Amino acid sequence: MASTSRLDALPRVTCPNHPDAILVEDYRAGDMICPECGLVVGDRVIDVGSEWRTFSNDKATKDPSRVGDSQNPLLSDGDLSTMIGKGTGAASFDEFGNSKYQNRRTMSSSDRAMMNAFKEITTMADRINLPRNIVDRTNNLFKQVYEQKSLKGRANDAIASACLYIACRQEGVPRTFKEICAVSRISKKEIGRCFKLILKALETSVDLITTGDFMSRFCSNLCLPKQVQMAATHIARKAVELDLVPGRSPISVAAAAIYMASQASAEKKTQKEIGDIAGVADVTIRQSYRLIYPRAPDLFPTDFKFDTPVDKLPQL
């Protein structure tokens, strides 16, 4: 009989005989074995390795799975299907040289349109890292909108990328309209029009921006160090509580503060370094930064150490 024992909360099998030992596990037998006495102490272990043996002689692109992918319950069907390979022999091909077994897949049109797009957000999503959870919700969203049809005429591309750009919103990551658009074959403005003809037809809602969504990600791009970071966060913040930037967006907000910050500090940034990182432009930045200028004293945290002193500031 095999006992369990708690550690860290979690059940682990061991020998009732001897408890310490490291079990042994015998992956062609599917047991697990006590190598000091010799018990099984578990049998019908599943292997979770792969399911083929690869040979030194085998083509690198001979596909060695003999099962397709896994079950996406996104589809009608679960996308479950059987690809036959390319024959080699004789007895593969007709009398005209055309190959008898062929797959005749039976996906409908929809499901090979959520495919494609599936396989467009997971590329968007790929090169701005975002985790495989963001993946998950866009592509839910991207299955109601198209269920519903209440976007028809709009491309499926578009329509995925206000998808991304919801589903980072809604999960607490949010990306600006230019890092999806930077990402995608779509336009800024297809990309905004989408994503508020979603919201309607969804009837949901996401939370409203603030400078300290993107505020972290900004300086770590721009290398810039704790304190930095710190000090631009209180001073977007008090910008905000204060009501000095009424009407600006909180992206360049944000870039203002950081500049603000970094020209205090050592590590001083130029407005075009923070707009390249920040998608705005240099011009939208000064005009934030003037302002929030006037009350620079009252923005910084009290623990702050300047390199350069507030009335040293620049005064653009």
The other form holds:
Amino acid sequence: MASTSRLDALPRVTCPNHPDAILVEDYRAGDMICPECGLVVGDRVIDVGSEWRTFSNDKATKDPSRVGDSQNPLLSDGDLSTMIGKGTGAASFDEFGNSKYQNRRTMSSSDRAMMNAFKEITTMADRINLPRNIVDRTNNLFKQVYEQKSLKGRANDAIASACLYIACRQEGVPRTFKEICAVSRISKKEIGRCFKLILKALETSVDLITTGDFMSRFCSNLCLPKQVQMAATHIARKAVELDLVPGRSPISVAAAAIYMASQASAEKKTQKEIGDIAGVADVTIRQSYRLIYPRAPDLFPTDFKFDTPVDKLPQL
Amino acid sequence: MDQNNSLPPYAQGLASPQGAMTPGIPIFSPMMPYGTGLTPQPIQNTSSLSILEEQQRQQQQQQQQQQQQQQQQQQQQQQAAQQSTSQQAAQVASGQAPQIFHSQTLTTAPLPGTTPLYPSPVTPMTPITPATPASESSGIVPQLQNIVSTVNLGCKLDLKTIALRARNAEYNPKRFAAVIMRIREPRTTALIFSSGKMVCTGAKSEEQSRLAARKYARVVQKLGFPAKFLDFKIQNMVGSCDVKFPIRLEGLVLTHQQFSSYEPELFPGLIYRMIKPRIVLLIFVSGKVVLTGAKVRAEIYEAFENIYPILKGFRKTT
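Given the form predicted alone above, produce the structure of the same protein in the form predicted in complex with its partner chain.
Entire complex below, previous chain first.
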């Protein structure tokens, strides 16, 4: 307080020999020191650092050097909130067993909904093991949408789910709408609507999904070996290049390619299993498979080891 | 338009409501204009839309300028014979309209000697719109599939009596607060509300929609309500056509990102929101195009003429 030059009317502590020198604060010793001559000008300055008495064998959960919550100030504006923690010990409960000092709520009343949504986003992302960068991107998107207020009427959960979908897409690891539906309480239709509205509101766009985006995830979930995954990726890419599947969703084409690759290898998966993982109906896989089956020999990579030869692939 | 708001006697049910037509023309010719007759000018630009309009116009300009440069010699000959042009703006011309509707009279109207009822403008050009040479026009005419119109019958209605006494009427107040009535002649469905307002859907042309609305109003009148025919307005027109070649939707969404939305997970077609006539087009891989959101027939034609060169640029080559 003394060394900052906020108002010239305030009495400023200065070194008597060097009135123009800016004092250096040594907060550990509580001193203000003149850098020119080393004179200790003010002492017994209140220490604003952490609690001194931190013993190593104290309860590790309660870090006494934390004087506030570690909330991210970029996201919620002004995290100068204090919460009254849950009471420990008998003295914190009154005669009916209710805790005294109940005022744990009504802090940061603005953006309470935003904090709620962040919690929901973290929960959803946790269910499908999304990394922190996607969650951060989702939070940023949600904050932008929330501040714009153009989608104010929509359920926050729907906007949060759509932001999660967009964040996955923007990071280059798209999740299908059905996968987001699985971890959210919102219907695919509503997520799709919010998705389009958010893209319009934020004036961004996302890249088109390709078959290769989903291969590693689907194949790992089916426990298929790397050879089969690479073969399926190759099949799907060639099928799209040769335009064998016009108008089909890339997810369906990917599922059909996985089916063909797995049927040609030692690890055969049924259409139902693939349909469960990919979120497509098995008749859809059948339809797409019928389209790529005639050109099967051209679609496989050249170095693929066939467990079942191409002409013995199942014909549906 | 219909000046008198009361219904004509139903015995002359086939009388043309406009009465200004040359005799002998059946009312249901698709050539019959229902409105004031002039090609409506595009809607006023709101400031927020003008930037996007400019972008769309520029993109269409680039496409059309490329094509124009290729065929410049033919153009010069034709344009010398035709109207004067301004080659900067490349919007589809109302001046193009007479050429389109010439082809329309050949293909759709059954009458031999009809002059195109869609008027050729006396002044050849409006300053905004240049002439695009005839060789550029697509020759494909979108067909109207559905017209939604509203009319105010001008009196409160008791839906229960209508539902009980009229034929082909259903009324389920728990599900929806209107009577749903259907007639066979122009095959249409009407939603009749207790306030007296009515929505008529399913007609294939403007005249049919108007006729159907009048028939419904007649039915309501016969049931004893003092029905009138106020403020008939067409709210939406849907048309469809086929460009007869497959389309690369992925390419289209890359170049026209601000106007297109293509999400194969959500819908297999590309949704193109055109700014200049405010029309939404659903474009499919097979080459079929659905146009909707128009208030007048010319908007559908104009939108299709705008999108056709763009689609030609994204034709699948295999």
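If you superpose the two forms and keep the largest set of C-alpha atoms that fall within 1.5 Å, you have the rigid core. Numbering follows the first chain given and starts at 1. Just so it is clear, the model here is predicted, and its values are computed rather than measured.
In the core-superposed comparison between these two forms, the C-alpha atom of Pro297 has shifted by less than 2 angstroms.
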